[in-house]
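Quick heads-up: it's one chain on its own, the form predicted on its own, in structure tokens.
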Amino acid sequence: MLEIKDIHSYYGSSYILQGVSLKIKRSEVVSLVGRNGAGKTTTLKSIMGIVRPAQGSVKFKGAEICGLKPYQIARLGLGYVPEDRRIYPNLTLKENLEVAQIKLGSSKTKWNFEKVYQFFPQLKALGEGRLGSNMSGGEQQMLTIARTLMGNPEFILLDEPSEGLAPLVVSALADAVNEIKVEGVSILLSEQNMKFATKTTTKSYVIDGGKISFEGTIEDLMKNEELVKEHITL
């Protein structure tokens, strides 16, 4: 579904990603874990075209997308949930969702208001007239994921979804991610909180200093006490 080979990315003169390679299958949820500054967000931005890799390949459903603009990549079915959420604070909940809605016809459109409210009943309970600025951090995170789903993606890049949220909210988000996976949507999520990653993923990559230092199952990663202690928040 998504294959990244040997990408190298820079911020100005800063060499951030130093040969990152990942592979995610259809309907698979994979975690990219590591501490702050390890290169997780840059990896997701490089896939989405927000940061253009200086070298390497990014293939989505077998087609090369490295070098395309973010809106072109989004139109191919790849959605992005940014770490800072970027909801529109002066728009209502409904308007935030409408902005991203893609109408492809009943045979192709999978996500609509009714369906995202099934996954996030907390949003429906808030009321469609609630302003984005009057929502909690957890509610904004749910709205951001719901907004991405309204774009009818086949694959979602989910950046630090649990950061700064209360445990109960994190648990609800984990349940939603697992339900979205059942719908056939593949997900690559970046995390530094292994409790969230273990609830949602079976395969994991560890990134450190812009390089992949581990690839394997969550179970194998958790058995590596030295690696977990050095790179991951429990």
The other form holds:
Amino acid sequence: MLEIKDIHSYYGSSYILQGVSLKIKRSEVVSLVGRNGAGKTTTLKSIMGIVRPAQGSVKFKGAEICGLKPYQIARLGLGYVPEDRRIYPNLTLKENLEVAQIKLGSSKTKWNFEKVYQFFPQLKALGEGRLGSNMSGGEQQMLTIARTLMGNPEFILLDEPSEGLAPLVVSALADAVNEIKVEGVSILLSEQNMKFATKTTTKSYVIDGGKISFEGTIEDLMKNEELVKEHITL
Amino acid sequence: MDPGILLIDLLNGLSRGMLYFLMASGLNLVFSVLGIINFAHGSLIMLGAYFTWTLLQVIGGDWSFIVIIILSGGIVGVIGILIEIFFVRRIYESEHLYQLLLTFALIMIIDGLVLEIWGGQPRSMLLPRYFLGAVSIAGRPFPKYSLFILFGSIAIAILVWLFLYRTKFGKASRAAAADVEITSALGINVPYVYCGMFAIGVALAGFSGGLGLAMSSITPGMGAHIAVTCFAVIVIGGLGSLTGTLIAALILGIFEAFGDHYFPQVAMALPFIIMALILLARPQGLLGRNE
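To complete the pair, please output the form predicted together with the partner chain; the form predicted on its own was given just before.
Next comes the full complex, and the chain you just saw is listed first.
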């Protein structure tokens, strides 16, 4: 469904991605693990068109999307959940969700307020008029995921959702990710937290210094103690 | 003091304040969504007044007056779209200095064109007959046209609010103001939002020029003077806050109205005295965010 071939990306003048290739099939949930600065976020941003790769190919549902603008890529059915919970602080909870629906016009979609609130009852409990700035970290993280779902994506790029959250919240998030998976949405998850990755994904890539250093099942990865020690914090 | 006179002064101040809000709101909207400080905003207000003047000459007629003001705002808005596409769009990523250079150049171009097209002599508008004269409020005369400005501005302010908070475009533009990257990744064509928002901000300028300058005579180059007032308003209110702009505009209008009446010697300097005092206490403006 999503195939990335040998992409090279720069951030300013620093050479971040030095030939990354990934392949994710429909309904698959794959994790991309690695340390800070390994190139996880840049990989997701390169897929989304936020960072434009200098070279390489990104194919989504068989069509080349490398070089398209982020809004065009989003409209093809790719959803992006940024790290650091970038919700709109100046918008209400409801408006945060509405923004992602604007591109869809009035057509009926799979995800709507009702369904999203059913997924994240904590959000409904906050009240639709709550300002984005007036929410806890965990609530904001749920809102960023809910917001992306409102755009009705077939594929979600999920960037370090567990970062900086309390263990209980992380566990609730893992449940939510698994439920999204059941809905048939494919996910590429960038993570440092192996607990979260093993709970939600079966296949894994390890990225290090802008290159993929491991590809396989998550069990194989966990068995490889050296790799785990070197690249991942448990 | 006579309460009737106080009431008239207050109404005068509100009318003036609401007009200042209308004039400054477009400037603040463009700044908060696009991050562009448009120094030519005052010149576009002036342009709206000149279009209104010409349309009044060409179309004339008492009953077309309101349509003509709206039409002038629309024409200035279309000019805004062209300015965004051909000039402003190129400097979003550039340093702030380029904004100053570009929009200052626009002032000179607009002023030059106005001088070329309308000439240097002051022009005054022919108000429709039903706006001439005064109504009696608490036994005192109050100009009918000031009343029209007051209610017209309130109506437009409500429309702007509904637009920002009730329409998809308004919500998308508030989202883009907060985070361009994410808004784009959520499927919104941000350049399109920017262009539309610039056009709306500029159309508000044109509209406020037609509405507000109909009572005074208009001259080429008056845009710079108006721009100074607009900047005072948005700086006092806090950059990026429309509510702040409203409060600041009303404060300024009311102080000016009372100042004109009771301390005419310092009335001219009043906006700047108020600005200095408020900024001393709150450097970010009344409702500006502390950064």
